[in-house]
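Only one chain is included here, represented as structure tokens and corresponding to the form predicted alone.
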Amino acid sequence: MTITRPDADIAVIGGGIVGLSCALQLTLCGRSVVLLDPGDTRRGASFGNAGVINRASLFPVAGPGLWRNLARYACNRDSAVSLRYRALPGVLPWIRGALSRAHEAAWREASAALDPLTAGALAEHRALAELTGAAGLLSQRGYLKLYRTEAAFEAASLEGEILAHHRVEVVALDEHEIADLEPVLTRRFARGLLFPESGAVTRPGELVERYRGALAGRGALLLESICDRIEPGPDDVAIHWPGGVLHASQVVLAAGAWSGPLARKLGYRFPLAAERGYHRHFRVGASPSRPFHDTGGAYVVSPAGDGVVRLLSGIEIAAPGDPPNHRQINAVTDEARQTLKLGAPVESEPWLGSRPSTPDGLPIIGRAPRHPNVIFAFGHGHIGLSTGPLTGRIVADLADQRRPPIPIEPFAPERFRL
């Protein structure tokens, strides 16, 4: 009997930077690594989020101030969330998941499962940027979160509580202080807290090339093409794509918001939701030091580098191919012109994109209950450019039979009924 060899050791399907982390990652374990994904760099949330790799984003979406919220959300009177009526169906299972965790407890769990996943983020970034020769895309200027009202900062004080309690370094600012730190805001802001251990990537799509590039220099496989369906076998795994049929040891499902229709086609269905966010460019005579977020007006500014930056609005719960609606990124273009002098748009139109985002706001890292040979890395939401090499890592551990550096139980599939 003839025993053929597979294409690869192992298939990643996904091109974002969780994919490419993982694919990376598995190379420096000395594994042969083939992967698929479109190509087009500018669709993936990879290439168009804040850049922040932040080490307080402990906190999943749904928390206790959801309910609160939650008539101005489902009215879409606020810039922050904005719910396309249309996609409910889809996007009901998420709904669900979402609300019943929207309480404290809930957030201290999630919080405690995230602490070690963020820890250790930058540190994993900054290895593979060095691989890659990417290292000058990373700053390490801290991140700062914005509040305009002493009751804002206030209400917030929970959030404080569990970052004090897993020793998230926190700087508290006031008035003053915060226009020290940053003078070019020319809004006034009651208070602040910066982050230091948090740090920025300057360009995120250009790392992502990076990424690439060192990825086919290292002998792995690009194939620039969907994935039809992936196929586990006793053997090995079939990856079906428009040019033919591929074949690996493992394969690992990286593929962000379009992971969860491939898992689908397994048998796995898990509540997904795709947020999806609206970025635009803008010149300015001065930029500041370091990403922001102004709580009150719901957007994030991040420095992009030869005096331009990169605004990003909140979350829009739509279907992934649902046409663009601009609403939320006009909203907060009006709010930043209050805090930074924003010259002329760098793009004639917002840039659109998908995070992939699960009901407990915790990634799927783990292997597929039915298919050991088939590994799942995907869920990220609003993390997944800050943990992706970290992600990464893990993988690589899981496809090698080795213990991942951090507990990851809590990121298992199994904890959605499948």
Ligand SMILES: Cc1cc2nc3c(=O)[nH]c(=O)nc-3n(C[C@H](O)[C@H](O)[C@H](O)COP(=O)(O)OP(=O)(O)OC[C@H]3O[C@@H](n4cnc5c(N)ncnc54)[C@H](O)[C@@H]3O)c2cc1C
Given for the second form:
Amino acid sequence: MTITRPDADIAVIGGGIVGLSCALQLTLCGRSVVLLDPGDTRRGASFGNAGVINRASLFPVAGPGLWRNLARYACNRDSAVSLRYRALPGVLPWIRGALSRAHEAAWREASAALDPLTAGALAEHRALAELTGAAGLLSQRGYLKLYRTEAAFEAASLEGEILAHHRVEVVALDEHEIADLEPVLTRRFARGLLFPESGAVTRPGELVERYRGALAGRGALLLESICDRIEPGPDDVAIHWPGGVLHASQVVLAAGAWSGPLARKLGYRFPLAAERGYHRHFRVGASPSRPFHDTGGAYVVSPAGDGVVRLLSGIEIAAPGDPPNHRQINAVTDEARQTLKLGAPVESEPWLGSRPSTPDGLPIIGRAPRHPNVIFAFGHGHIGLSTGPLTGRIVADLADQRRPPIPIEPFAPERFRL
Ligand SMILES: Cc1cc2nc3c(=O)[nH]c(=O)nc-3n(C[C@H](O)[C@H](O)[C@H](O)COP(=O)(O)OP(=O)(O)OC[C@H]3O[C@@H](n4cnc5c(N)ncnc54)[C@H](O)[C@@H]3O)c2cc1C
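Compare with the form predicted alone: the form predicted in complex with the ligand:
Time for the whole complex; same chain goes first.
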């Protein structure tokens, strides 16, 4: 079957927070849109993340501190990072790229690129949430980063210095101020940093559903299907899906961790990895008022509403299709039980999602170098929930040949040897 809808001039591949935001922003610019996504919301990273709209997340995973912990990570002796060795051949280019940039100068460079993207994140979220009736899912009580010892806090001083340089608002807390702010915490933390400009989404999966519903309400065509292949021609792009072929004047590739294989079929080999992460919800008698990160325990806890919190684990590098491994989420559950009175788990099994990750920690946003009617919007790693809506605005500007609201040169696909 061939679908030709001359009025549906842009196709978006992927219906996570990035693809949906692109599609919504395109409809706001008067474009008619077709969105292809299999429709299983739980599959995407956007469904189950920590929900932090994080102003302070300016740092790629691989920074100068990586070298201190590398041996522990490589031997799987730290619940922050887990590596399945059989995944190594597939992720070697990503690992090589990440290690080559694990130094201070690269960290500063990346944070300068990410600063405008996270600075605008909450405002863009609010605008889309208003439009889609999802404002009740957003809150702004800040994000709390906690350090168990003075030494751990001191070790993060470069991070603090870079955040100050970018004028990220921060409130430094001592042990007593942390206890006053979050009396439900049962563990003693020596130091804390509160980032008041950060917001949170109570249930990210619900946000995605609302955006999806709003998109349909704005006249977009939602095709519940995967895209098999993108085939750009001189005048339009053919999008192959199991039901046939769809033609559009431009296409946006925003399929999160699944974008790499689709880009490869077009002839672009990005050094990507899927950084997997797990979550589990628990009932609590009293919830913290905001998401917090116990840096010493390598987990995040986010309030999920209705007497429930979401507990999230660190990074697992695995091969596509590897079965879940609950070692990390079980380890951080034990840690979190010493920080918060966790009751019974809500789900019988933890959820697993994949962060679409680049070695330099920056997303890929821009036109495909050899195919001007293809726009890339993927690789948002740990900050895709935060930066999805602004990415959508950038993509809508690119599609309409307008100047994007922030500098996007650092996100150009050409920075990789393709
Ligand atoms: C444990 C965890 C915690 C996190 N916490 C945070 C946080 O607090 N704050 C933050 O900002 N970010 C966080 N992130 C990162 C964030 O969730 C991701 O960066 C973001 O969700 C990526 O969005 P996406 O739309 O690019 O990808 P996804 O949400 O993964 O969506 C991709 C979509 O593409 C679809 N798809 C796949 N293949 C095809 C195909 N061939 N054709 C069509 N569609 C296809 C998939 O089904 C999926 O719906 C976290 C991630 C994890 C895993």
